[in-house]
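This document opens with one chain alone, in structure tokens, the form predicted on its own.
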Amino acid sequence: MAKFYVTTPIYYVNDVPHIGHSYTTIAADVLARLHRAQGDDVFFLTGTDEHGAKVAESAAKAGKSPQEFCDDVSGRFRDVWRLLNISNDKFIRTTDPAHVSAVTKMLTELNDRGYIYKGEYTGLYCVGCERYYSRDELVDGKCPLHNKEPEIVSEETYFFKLSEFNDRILAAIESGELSIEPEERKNEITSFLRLEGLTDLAMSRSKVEWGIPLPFDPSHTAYVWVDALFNYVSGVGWPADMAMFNRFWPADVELMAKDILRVHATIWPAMLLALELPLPKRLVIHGFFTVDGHKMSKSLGNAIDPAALAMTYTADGIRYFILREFGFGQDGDFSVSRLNERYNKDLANDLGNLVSRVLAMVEKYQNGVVAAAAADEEIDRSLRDTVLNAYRSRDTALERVAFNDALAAVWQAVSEANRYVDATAPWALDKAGETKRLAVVLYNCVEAVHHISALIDPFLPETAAKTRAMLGIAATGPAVWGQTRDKAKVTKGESLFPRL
């Protein structure tokens, strides 16, 4: 049995769950569901990042302790993931005792191995990002993400010898040991490592109390990124459960947005190399969302709430739209009008109408009972081949994490099934008394719906389950034609996607 370990970043509790977070998490969920269906041993990790000065500041403004504040916001993330049918195996929090213990051990080991030293650091610090910036990274002298001038901060700190790992990280990326996708993001990192190179990392704070104390100097707390990045290994058992850790590590896919690639492609692999742990296999990077052409941000008040959208468009409607509308590695513009269009055309008209009319015709013409019949005409074989070929096209696209291409391949099967219904015209066959041909056509229609329910399952799990219930099956079988048993009883249920 192959293993498959997929992660999202852990989301910062100073934010609220928005459509950007949902994009990454739904993508990871699709990969996890696909690999489970293929029989792999799957572990899917997500969670919340809860330490740092910004969290303590927000908690104070809210009149709460930092822990109370984190409990509240972390709970909101979990509520949204449940609403969107996210099937994570673990939800990790950086305030979890097991994670704190793992980070403490990691810091001890890095110190014992000689990778940490004490010094003084002065730099341009963005409180919003909780990181230092070089002047070259600023845009018009301001943080590129928060559009604010960073503060000049000088403090006693401990440094991690990040610079020692520059060439090893570059070699790992160029050899494919650490794959960064898409290619433009790989080139971005390799260019940085070649032309600028890594400098040692100020990895502690003496002025930030809400964090994990350094085991060798409790007057300092760990830099929030050093703490947060380690969730990928603490989440699968390091060091308390090494059997689990060895079972799943290294991660097969780590998904993230492009704004946090730099730390994931430098600090994270350097920490692992220092601890002599394997690197993750793939970092897969997606772009940013704008909203109707404008940058999405909490400060602008246009951050899209996935929970509110799901009330109208359903969880599966949201899942479908954000994966079908955008290429995963590219920036995309989120438009509610486009969501409405996709919902009505692709989901209500194409998929929902297909399932409704197929099952309605079986109920009307055969009392809801399907008669097994072999495909015996070219049009029947064309339907069969198109539907079965969609599995390979879908899976090939998902290996490339091209979710929009995968759904396009599935919708080719949906479209072919709709064309088949129109071309064979079961209503005309019934009127002409051609009962034998009608049985063949309706069997093929039901069989196509059966396979489509399997094809959509990783993307639209709730819709797939409802479709299986109408077909009277508990689970879909292998990708071969003829899964629907003779005399199977089907029932037309409620519309999967009522037109808006």
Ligand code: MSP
Given for the second form:
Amino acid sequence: MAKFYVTTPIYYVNDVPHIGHSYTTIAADVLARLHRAQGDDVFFLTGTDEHGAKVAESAAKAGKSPQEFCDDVSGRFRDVWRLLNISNDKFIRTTDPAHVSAVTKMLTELNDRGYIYKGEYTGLYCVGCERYYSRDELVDGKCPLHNKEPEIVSEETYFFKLSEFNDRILAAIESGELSIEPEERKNEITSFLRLEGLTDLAMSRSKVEWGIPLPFDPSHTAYVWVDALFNYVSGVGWPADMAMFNRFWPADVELMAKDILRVHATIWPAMLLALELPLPKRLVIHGFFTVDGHKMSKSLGNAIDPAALAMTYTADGIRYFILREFGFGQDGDFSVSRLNERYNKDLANDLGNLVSRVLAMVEKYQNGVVAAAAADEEIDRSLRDTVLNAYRSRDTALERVAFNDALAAVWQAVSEANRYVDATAPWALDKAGETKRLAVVLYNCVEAVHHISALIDPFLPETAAKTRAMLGIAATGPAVWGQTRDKAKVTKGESLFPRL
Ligand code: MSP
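Here we have the form predicted on its own; I need the corresponding form predicted in complex with the ligand.
Then the entire complex follows, led off by the chain already shown.
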């Protein structure tokens, strides 16, 4: 049995969960569900990033202690993920005692191994990002994300010897030991490492109280990124449960948007190399959603709330739309009118209608009972081949994390099944009294629905479960034609996607 460990970034607890966070989380969920269905030993981690000056500020504004504030707001992420049927195995919070003690131990080790030294740092600091910027990273002298001039800050700080790892990281990325996808993102990082190179990292703050104290100097707290990145290993048991850690680490896929690739491809592997831990296998980077061309954020007031959308479009509707509409590496503009179109066309017309008309016909012409039959005419075999081929196309597309191609492959099977119904015209067969051919055709239709429910399962888990219930089965069979039992009883349930 293979293992599969997939992660999302841990989201800033200070933000509200929006459709951008949902994109990464849903993508990770699809991979986790696919691998579970394939029998792999899966661990799927997500969570919230809770330390730093910004969180303490928000807590103070809300008249709460930082911990109380985090306890209240981190629940919002968990609630949204539940609503979207996210099947994470663990929800990590950087204020979890196990994470705090793991980070403490990690810091001690880095210090003992000689990778930390004390110095003075002066730089351009953006409070919004909680990070320093180099001049050339600024746009018109302003932080590109917050559009605000950073402050010049000088402080005593501990440095992590990041620069020592430049060449080893570059070699790991170039050899594919640490794969960065898509290719253009990999090139962005390798040229950065080759042309600019890493400088040592100011990894502690004396002014930020809401953080994890350095074990060797508790008047400093760990830089929030050093703390946060470590969630990927503390979340699978390092160092408290090494059996679990060895079972799942290294991560097979770490998903994120392009905004945080740089830290994940520099500080993160350097920390692991310093600790002599294996590197994650793949960093898979997706694009950014904008709304009407603007970045989405709480402060801009344009953050799209996935919970509100799910009320109208269902969780599966949202899951389908965001993975189908955009290529995973590309940026995309989120539009409710496109969501509406896709819901009505792909989900209500194509998928929902297929399932409901197939089952309605079995009820109408055969009292809901299916008779076993082989796919024996050309048109039957063509349906069978298209449907079964969709598994391979879906899985190879998902291997490339091309979620939109995977869904397109599944929808080819859906369209083919709809064409089959139109071409074989069971209503005409019934009228003509051709009961034998009618039984074969309806068997093939039900069999196609069976496989389509398996094909959509990682993407649309609720719809897949409803379809299985209509087929009277608890689980779908393997990707082999003939899963529908002789005399199987099916029932046409509620419409899967009522038209809006
Ligand atoms: N807390 C850090 C991550 C630490 S991981 C060790 C952070 N959090 S965040 O809340 O800002 O989330 C960043 C991630 O959320 C992005 O990398 C991406 O996965 C997702 N997205 C947030 N906004 C997004 C869009 N508008 N579009 C697509 N994804 C975006 O950074």
